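Only one chain is included here, represented as C-alpha cells and corresponding to the form predicted alone.
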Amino acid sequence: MTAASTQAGAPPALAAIKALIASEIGPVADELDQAQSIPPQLLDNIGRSGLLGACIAAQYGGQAFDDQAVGELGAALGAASCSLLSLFTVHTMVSVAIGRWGTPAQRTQWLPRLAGGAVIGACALSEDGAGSDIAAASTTLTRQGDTLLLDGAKTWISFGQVAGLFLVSAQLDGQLTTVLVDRDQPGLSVTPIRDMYGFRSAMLARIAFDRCVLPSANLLGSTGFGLSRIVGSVLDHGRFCIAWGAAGLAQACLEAAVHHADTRVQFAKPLSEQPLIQQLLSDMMVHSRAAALMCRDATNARQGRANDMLARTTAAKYFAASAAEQVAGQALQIHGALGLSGGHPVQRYARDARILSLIEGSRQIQQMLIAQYSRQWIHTCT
C-alpha cells in the first residue's frame, strides 16, 4: 500500500516497522503459515521494534501513533502476513482497552510491558456458544469478599497460546464486565487450536477458567460497563485495523496476479494481454483502490471525530474484507495450479482473505450495522 507511506512528517519510527515487516516477516510468511506458530525471536524482533506499542501513548514507552499510521501498519501486515496482522489488531485492542478505561494503576502495571512486547495482550470475548452475540456470555464472575471468582472458556482466541494478558468479558451480578487475566492465574488453562484453514500462525486457543480468583482491582470499567463501552470500542479499533489489512491483502493479490500475468506466455503472448485476463486483473484494481480509499475515509472520519466514524469504520471493514476476498480468488484464478500449490503465497492470501470476512464481526453483522446507521449516515455521506 502506498496510500500515505511517503506523507510528509510521517514518523521515523512508522518507516522503521514498515522496514522491519517487509525484512523479516513477508519473507517467511509462507513457512509461519505451514508451521503453524510464530518462532519466539520474531515475536521478540516485532516487540523491539515498536509494533505493538502503536496506540499506546509515550508516556508508557509506546509510539502514539495516529489512526493514518496505525491504517498504514495494518495494510502493511495484511500484505506481509495475516497471521500477525492478527497479532497487532488484538494486542492494540487490549492496548486501546486499557489506556482508555484502565485505572491509573492498571496502565502503569501493564502499558510499559504492552508496549515493548513484553507481554502479549489477547481478547477473549468469543464461547462456543457466543460468537457475535458478545452479550450472550456464559462466563462468569462471583463476587467473593474482596475477590472475584472466574469460570467459563473462551474460545478461537487469537494468540492465545503465547498471551500473557488476557482481556476478558464475563458476567458479574447479571451485567455482561471485563475484567483483565494474567496468563500465570491458578485455574486459568490453554489448549492450543490447530489446522485452521486461514490465519494458521495466527496460534488460536481455547482459554478455560475454572475458578480462577482475581483481585477486585482487575476489573476493567464497572459492573455493567463491558458491553455498552469497552467492548464495543476495542470491536471498533479491531475493524478499523482488519479493514485496512485487507486493502494490504487486496494489493498484495493484484500485485502477485499482474507480475504473473507479465510473465506467464501462452498462446504465443503474456496472460496479461488475454482479454479475459485483462478483464479479472480490471476488476481487481478497481475493487483494490476502492477498499484502499474506503479506509481513508473512515482514517479521515476518526482523526477529526465525525459523528458518523463508526459508521465509516464498519463499512470499510464490509468493504475491504470482501474486496480481498474477490480480489483473491481472481488472483488464483489467474495463477492456476501454481497458486493452489502449496507454500505459493497466492494460495495463503485467498484462505486468509476468507476469514477476515469473519473476524470483528461477520460480514452479516457488518450489514447489520451498516443499516442500523443508515439514517445517519445519508445525511452526511457525501
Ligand SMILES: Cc1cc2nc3c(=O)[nH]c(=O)nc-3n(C[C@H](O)[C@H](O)[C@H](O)COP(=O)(O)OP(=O)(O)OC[C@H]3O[C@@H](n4cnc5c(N)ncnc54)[C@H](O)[C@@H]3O)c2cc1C
Contents of the next structure:
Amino acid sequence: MTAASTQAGAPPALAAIKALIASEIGPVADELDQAQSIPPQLLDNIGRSGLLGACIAAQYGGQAFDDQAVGELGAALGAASCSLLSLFTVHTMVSVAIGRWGTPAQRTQWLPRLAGGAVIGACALSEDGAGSDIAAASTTLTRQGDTLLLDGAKTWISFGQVAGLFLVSAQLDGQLTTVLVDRDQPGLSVTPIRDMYGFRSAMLARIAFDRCVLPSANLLGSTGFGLSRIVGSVLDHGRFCIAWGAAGLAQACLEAAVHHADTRVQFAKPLSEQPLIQQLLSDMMVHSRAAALMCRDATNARQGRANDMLARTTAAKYFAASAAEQVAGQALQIHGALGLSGGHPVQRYARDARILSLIEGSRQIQQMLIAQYSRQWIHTCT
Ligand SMILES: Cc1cc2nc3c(=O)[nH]c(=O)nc-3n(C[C@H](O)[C@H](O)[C@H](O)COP(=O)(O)OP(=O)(O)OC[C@H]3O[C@@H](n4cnc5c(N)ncnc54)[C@H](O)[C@@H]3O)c2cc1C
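If the structure you just shared is the form predicted alone, then what does the corresponding form predicted together with this ligand look like?
Below: every chain and molecule of the assembly, starting with the one above.
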C-alpha cells in the first residue's frame, strides 16, 4: 500500500486494492473453498481496502471507479477467487441500484455503510419457482396504510449468510417491484445453503420473509419499476463484472497450464513440447485473449455510453463465461490427476467456471438476448 493511500480520507488506489486481492485472497482461495466460508477478519480487510465502495460516489465514501477499473477488479477477483468475485458483483449491484434509483434518504442511510463494508449487500431475486424467469416471482408486497407487508422466500442468495441489506424483488399490485430489506427486519430468516458445486465460499442462503412489515419508504423506485429498470440495470452491471471475472479466470487457467506443461516431463520431454498439448495451449491462449478483448469492447462501449453497450456487455458475458469453462477444462486435462486432486486451484477453477455460465442470466438467456440485440447490432456495430 502506498503512503498516500493509507492517509486518513485518501481514497485507496486501485493498485492497492489489486495488491490486497493478490496477497490476501488468491493465496487462501482454496482454503476458503474447502471451508465454504469467508472469515470475518478477511471480510473486514476487504471492506477497509475500498473494494466494496468501487461503484459508490465519493460523497458517500466510495471510490466512484470507472468501468475500466471495475473490469480490472473483476478480472483480478476472477483469477483469485470466484466466490469473492461474486461478493464484489452482488454488493456492487446493490450499490449501483441505490446510487442510481434510491431516494436521497436511502442513499444517505445505506451508501456510506456499503462503501466501507460495514454492511454487505445481497441481491435476492431468485425463487423456487422463478429462476431464469425472474418476473415469475411469487414473493408479494401488500400495502397496509403507510407500511408494506412482505411475504415469500428467495433462494441461492450469494452472501445471504452475512449480508446486512437485501435488494428484494416482489409483486406489488401485480407488478415486479424492488424493496430494500434490513437483515434485522422481524420476520426475516436466513438458512445457509452448503455444498454447492462451485463458488463454494460464496456463503449462499435461502431468505424467507414471514409477514415482514416494512416502511413504504423502503421501496426502491416506484411500483412496477423493478423489472423494467432496476433488475435490468443491476443484471447488466452483474454481467459486466462476471464477464471480466471469467476473463480473469481463463487467464489464471492459462498461466497454471503453461507452468505445469513446462515443468511436467513425460515421455522424456516436457508436456509443453508434445504437439497435442501445444494444441491445447494455443487454443487456451486464443480463447482467453478473445474473452479479454470482448470484455474490453464492452468496457469501451460503457465508458462511451454507446447505444449498444447492453448488447456488448451481454455478448462479452456469454463469450467469456463459455471461454472460461472451456479453458478451465483444458487446464484440468493438462494437469492430469494432480489438477483433479482436492485443494488444487485448477479443480476449483473448473468448478467455478461452470457457475459463470449460469449466474446473471444463463447461457441460454444470454443467447435469447443476443438474438434480440442482433437486429439492432447489424446497423450499429463497427
Ligand atoms: C453459485 C450461485 C450463486 C447465485 N447467486 C444468486 C444471487 O445472489 N441472487 C439471486 O437472486 N440468484 C442467485 N443465483 C441463482 C441464479 O441466478 C439462477 O440459478 C439462474 O438465474 C438460473 O435459474 P435456475 O437455476 O432456476 O434455472 P432455470 O431457470 O430453471 O433453468 C434451468 C435450465 O434451463 C435453461 N432455460 C431456462 N429458460 C429457458 C428458455 N426459455 N429457453 C432455453 N433454455 C432455458 C437455463 O439456461 C438452464 O440451463 C445463484 C446461483 C448459483 C448457482
